[in-house]
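Take a look at this single chain, the form predicted alone, given in C-alpha cells.
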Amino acid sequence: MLKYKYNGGLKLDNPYPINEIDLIRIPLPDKVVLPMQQRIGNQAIPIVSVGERVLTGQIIATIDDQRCAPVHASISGTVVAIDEHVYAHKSGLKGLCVTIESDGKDEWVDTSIGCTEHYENCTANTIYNKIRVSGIVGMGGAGFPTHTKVRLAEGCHTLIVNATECEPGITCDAALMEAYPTKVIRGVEVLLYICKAERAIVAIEDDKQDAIKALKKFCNNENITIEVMPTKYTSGAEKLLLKSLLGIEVPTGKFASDVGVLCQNVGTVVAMFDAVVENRPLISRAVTVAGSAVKESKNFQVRLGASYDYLLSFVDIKEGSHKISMNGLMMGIELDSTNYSVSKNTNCVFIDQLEESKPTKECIRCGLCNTVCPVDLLPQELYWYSKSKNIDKAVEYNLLDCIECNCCSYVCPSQIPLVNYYQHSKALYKQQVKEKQQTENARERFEFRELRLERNKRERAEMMEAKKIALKEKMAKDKAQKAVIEAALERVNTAKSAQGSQDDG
C-alpha cells in the first residue's frame, strides 16, 4: 500500500484487453528505414555511404556531442538510400534516414568487447561508455540519452524503475517483463552499481499480476523492492512517481535528479542489460499493436526501422476508415498514414475505426477539469488565459507544470481540446522567451558597440592629446637644443673674431 497519494488522475480500463500477454518475435523485415533523429538533441550524421554493406549492430550514424546516442544497423545488408522521410512526429517535418536492404543473413558485427556478466569488474565510466555507444535512450517515449541521464543522477539515493505503463491499451512493457524478468532485475542491479544508489524501487500497477509474480520470483536482491501501485492514469509521470512512492515534491523547473532520484523506464533497463551484459546495442524494441480496428491486440519484438505496414501485417485489421496514432490514446500522436518506421521511442501503434468527432461547445464552467488534474493545476483558468493569449497570466498559473496528460480534455463535457490550447500557449511562451533573449542579446550587442565606440573615441582623444603633448615637448626640446647650438656657434664666432683681431695687431 502506498504511503503517499496525489490528487486527480483517471481510472481508465484497457479498452483493448489481451487474454494472454505474449511478446512475439517476428521475422526480419526485408528493408529498414532508420531515422537519424531518435533522441533528444541534434540529428545524428551518417558515417556510411550508399552501396556499402553493413552488419547488424554496426554504428551507421553518430554525432560529436555530450548526448550522442549512435544509430545502429538493425539488419545486415546494403545501404540503398540516404535521404529524407517524414518522421512520425506531430510536427510532420522531414528528417534524414538511412535505408538498408536485408541480405537475409542477419550477420552481426563483432560485439565481443564489453563488460559481460562480470560487469562489477568494469569501472562506472566503462559502463557509461558502453551504454552510450549502444545508442540507448529513454524507451518510454521521451528519447533522452540514457548515459547522460544516469550521469546527472550519479550518487542518487533512490533508483525508480517505471514499469507502470499507465497509458490504457499499451502492454509492451508488461510483455517485456513477463518474457525477460531476469533481464529486468539484472538491469536494475547494473544501474545500482554505476549510480551508487542505496535502493531501487520497481513501480508496477496492480493490473499486471503475471509480471508482478515473475519479477518477485527472480528478485533476490534486498536492495530492490517491487512496489505495486493502483492502476491509475498518469501514475507513471516522473514527478507523480516520486510523490506517490517517496512523498517528494519536485519543484517547478527541476527534475528527479535534482532531488537525488533516478527514474528509468523498464524497457530502458532491459536495453541496458543487453548492452552491458550481453554486449548488444539497441537494434530492436517491444511494440504494442492495438486499437478498435485491430481484431486481437498483440505485442511484437521488432527490429528498429521496420515499417508500420510490415508490423501491421502480423495482425488482423477490420475493414473501413481508420485513424492511426502512436504512443498512446491519451498522450499519443495522430498520424496521417502508416508510412513510417519503428524508432527507439515507438512503444505502440494504434489503428482505430474512424468515428465522427463530437462538436466542441462553449465551456460551461463545470470544474470537472480541475478535479482530475494530477499536478493540481486549474485547467479552466489556464484555458481562459490561453484562449485570450494572456500568456503571462497563464504562466503565473503554472502553465509550464502541465504534463499534457489530457485528463482535463477527456472529462470535458463540452469536448474542448484543452491541452491543445496549453500546448499552443507553451509554444507562444517559448517564442516570447526566445524573442526576449534575442532582444536582450541585441541590446547587449548594441551597448557593447556603443561602449566600444566610446572607448575608441576616448582612446583616440587621449592618443591625440598625448601626441600634442609629446609634440610640444619635442618642439620645446628642439628649441632649447637650437638655442644651445646657437649659443655655441656664437661663442665660436666670438672666439674666431677675437683671434682675428689679435692676428691683425
Contents of the next structure:
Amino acid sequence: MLKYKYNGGLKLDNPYPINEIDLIRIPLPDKVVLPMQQRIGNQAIPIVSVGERVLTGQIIATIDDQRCAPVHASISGTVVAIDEHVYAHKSGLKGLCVTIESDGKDEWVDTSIGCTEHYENCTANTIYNKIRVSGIVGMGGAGFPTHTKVRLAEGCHTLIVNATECEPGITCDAALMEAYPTKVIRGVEVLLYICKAERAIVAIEDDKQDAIKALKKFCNNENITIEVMPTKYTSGAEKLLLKSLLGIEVPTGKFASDVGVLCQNVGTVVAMFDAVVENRPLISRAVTVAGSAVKESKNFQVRLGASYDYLLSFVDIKEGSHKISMNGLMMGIELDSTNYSVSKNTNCVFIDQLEESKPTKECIRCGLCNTVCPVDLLPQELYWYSKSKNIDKAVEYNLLDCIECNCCSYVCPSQIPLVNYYQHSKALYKQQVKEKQQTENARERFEFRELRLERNKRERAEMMEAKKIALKEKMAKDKAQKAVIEAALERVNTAKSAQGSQDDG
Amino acid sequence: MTVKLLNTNQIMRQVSYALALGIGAQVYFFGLSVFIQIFLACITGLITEALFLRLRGSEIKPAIIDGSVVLTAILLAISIPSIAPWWIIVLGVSFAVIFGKQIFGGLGNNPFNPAMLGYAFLLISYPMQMTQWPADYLSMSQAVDVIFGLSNIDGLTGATSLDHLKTQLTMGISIQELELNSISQLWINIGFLLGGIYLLLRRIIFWQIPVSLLLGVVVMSTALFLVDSDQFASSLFHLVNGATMLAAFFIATDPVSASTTPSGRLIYGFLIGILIVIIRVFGGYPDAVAFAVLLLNITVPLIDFYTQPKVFGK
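For comparison with the form predicted alone, provide the form predicted together with the partner chain.
To see the whole picture, the full complex is given below, headed by that same chain.
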C-alpha cells in the first residue's frame, strides 16, 4: 500500500468493463490521414509531394522545433493529397494533413539509422537523436516529444512509469502491458540507462491484476519496482502520481523534472523500446474502443492515421443516436462525427448512447466539489467568480492551478459544467494578460517617442544656442579684426596724408 | 468515496423528510396546529415565489419544483409558535421569500438564511404573537379557532422553558429552585437530532457545522455555569431547549448562506453556538438562533476568504 496520498479524487468503476483484455491487431487500413500539427509547437512541413510513393516508416514531414517530432508514413503507398482537414480537437480548427493510400504491401524503409548496435554501446545523445527521429511523443495524451522531456530531466534520481491508465473506461495501457510485458521492462531499462536515474517505479492501479502479474513475472531488475496503487481517478496526473508515490509536492509552475523525477507513460516506454532496440519508428498505437453503444469493448493496435470509422468497423455498435468522444469521459472531448483519424495521443474512442442532458440548477455552495478536488481548490468560489466574470478574484482563488480533471463537475448536485466555466475564465485571463502586455508595450513606445521628441527639441535648442554663441563670437572677432584693419587703414591714411603734407610742404 | 450522488432537488427533499421526527414530536405535544402552519407556509411560499419569478421574468417551474422554497417555508413554520395567527406565517414566509431570497437573485444567491430572516422580522415586529406557545395539546378545532382568530387565545398559552427561565431569573429566583425540565422541548430536540444524524449518514450535510455549533453551545454555557451556577443554566439545558438541535442540523447547515470551506465551517458553527448562548442569556429575546445565524451569515465572505485550504503545490 502507498505511504502517501493526495486529497480528493474519485473512486470510479470502469463503466465499460472487459472480461479478457486483449490487444487485437487489425488489418492495414486502405488509407491514412496524418496530421502535421502536433499538440504544441509549429506545424510540421511535408517533405513529400502528391503522387510520390512512400514506404512504411519513412519520414514524410519534419520541423526544427524541440517541441515537435517528425511524422512518419504509417503504411506504404502513394501520397494522394496534402490538404486541410478538421482536427479531432475542441476548437474544430482545420490543419494540414498528408493522406496516403495503401498499396497493401506494407513495405518498410530502412530504419536502421543512428544507434543500431546494442543501446549500451551508444551515448545518451545518440539515443536521444534516435528517439527524436523515430517520432516518439508522450502517448498518455500529452503528446510532448519524449527526447525533449528526457533531456530536461537529465540527472534525475527517480524514473516513474505511469501505468495507471488516466481515466476509467480506458484499458489500452493494460492491454499493452499484458501483450508486451518484456518490452515494458526492457524499455524501462533503456530509459534508466539514458536518464541515469537510480531507480524506476512502475505505478499501476490495482484493477489491472493481469497486467501486474505479467510485469512482475518478467521484472528481474532490482532497480525497478512495480508499485500497485488503489484505483482512484486523477491518480494518473503526473504531479499527483508523484505525490502518492514519493510524497513530493511539485510546486506550482514547476515540473516533475525540477524535483529530480522523470515521468513517462507506459505506452511511451514501449514505443521507445521499439525505436531504440527494434529500429521501429512510431507508426501505430493501442486504442480502446468502448462505450454504452458498443456491444463489446475492445483494444486495437492500429496504424496511425487510420480513421475512426475504420476502427469502429471492428466492433458491434448498437442502433440509435450516439455521442462520440475521444480521450476519456472525464477529460476527453466530444466530437461531432467519426470522421477523424487516430493520432499519436488518441488513447480511446467512446461511442455512447445519447442521453437526455440533465437540467442545470443554481449552485447551492454545498461544497461537495471541494471534497473531491485533487488539488484542494474551492470550485464553488471559482464558479461564483467565473460566472460573474470577476477574473482577478478567480485567479486569487487559484484558478490557474485547476487541472481540469472534472471531478467537481462529476459530483455537482446541480449538474453545473464547472470546468467549462474555468476554461472560459482561463481564456479570458490569458486575453487580459495579453492585452495588458500590449497596452504596456504601447505605453512604452509612446513614452519613448515623447522622450525622443523631447531630446530632439532639446538638442536642437542646444545646437541653436551654440550656433548663436559661435556667431556672436565670430561677429565680435570680425568686429575686432575690422577695428584692427580700420586702425591700420587709419595709420596708413595718416601716414599717407602726413607724407602728402610733407611732399606739399 | 463511493456515495450515491443526489441532485439539488433530491437534497432539498431529503432535508424536508429529515425534519419529520422533530415535527412529529411537535405535533404530539402541541397538536395538529403545526400542520396548519406548515400548510399555510408552503402555499404562501409557492405563490410568492411564483409571483416574484414572474416579475423577474425568469422561468417559474424549475424554481418551484427544486424544493428550496418549500424547505424555507417548513423551517419557518416550525420555528414560530403553532398557535400564532394565520397572518403571522403568511407575512413571515412572504418576507423570507422576497427579501431573503428573490431580491438577491433566487436560490444560491442569498447571503442570509431566508427562514431566519423571516423569523427575525416577525419576532421584532410582533413579539407578543411570536412568544405565545400553546401550554398544552390542542385539538384540531381549537387550533383552527385560535389560528384564524375565531376564539380568544387566553388560557391556552404558556411560556416556553427558555422564557420561563428568563422571567424567573429576573425575579431573583435561583436556577436550583426552578422546575425547568420541559419534556416537550426535550423530545422535539431529540427528534431534530435524529433527523440530523440521518442527514449526516446520507452525507447531505457535513459534520463540521453541527458538531462545532453544539460544541460552541457547550463551551459557552459551561463557562457561564462555572462562573455562577445560580444564575446560569447548564449546557444540557441549552442543548435540549429552544431551537438548538434544529439550528445545528437544519438551519446553520443551509449551504447557501453558510461558510463553504472545511475549516471555515468549524469557525462558523462554533461562533453561532457561542452567540446562541450569549444572546439567550444576556439578550432581550428568549431564543437566539435567528440572530446568531444572521450575524454569522454576514461574516461568511470574511471567514471563507481567510480559511482557504492550502492549494496543491503552493
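Residue numbers count along the first chain shown, from 1. Note that the structure is a prediction, hence the values are computed from the model and not measured. We call the rigid core the largest set of C-alpha positions that still match within 1.5 Å between the two forms.
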{"item": "Option at the hinge, rigid-body rotation between these two forms, list S337, E447, R25, L428", "value": "L428"}
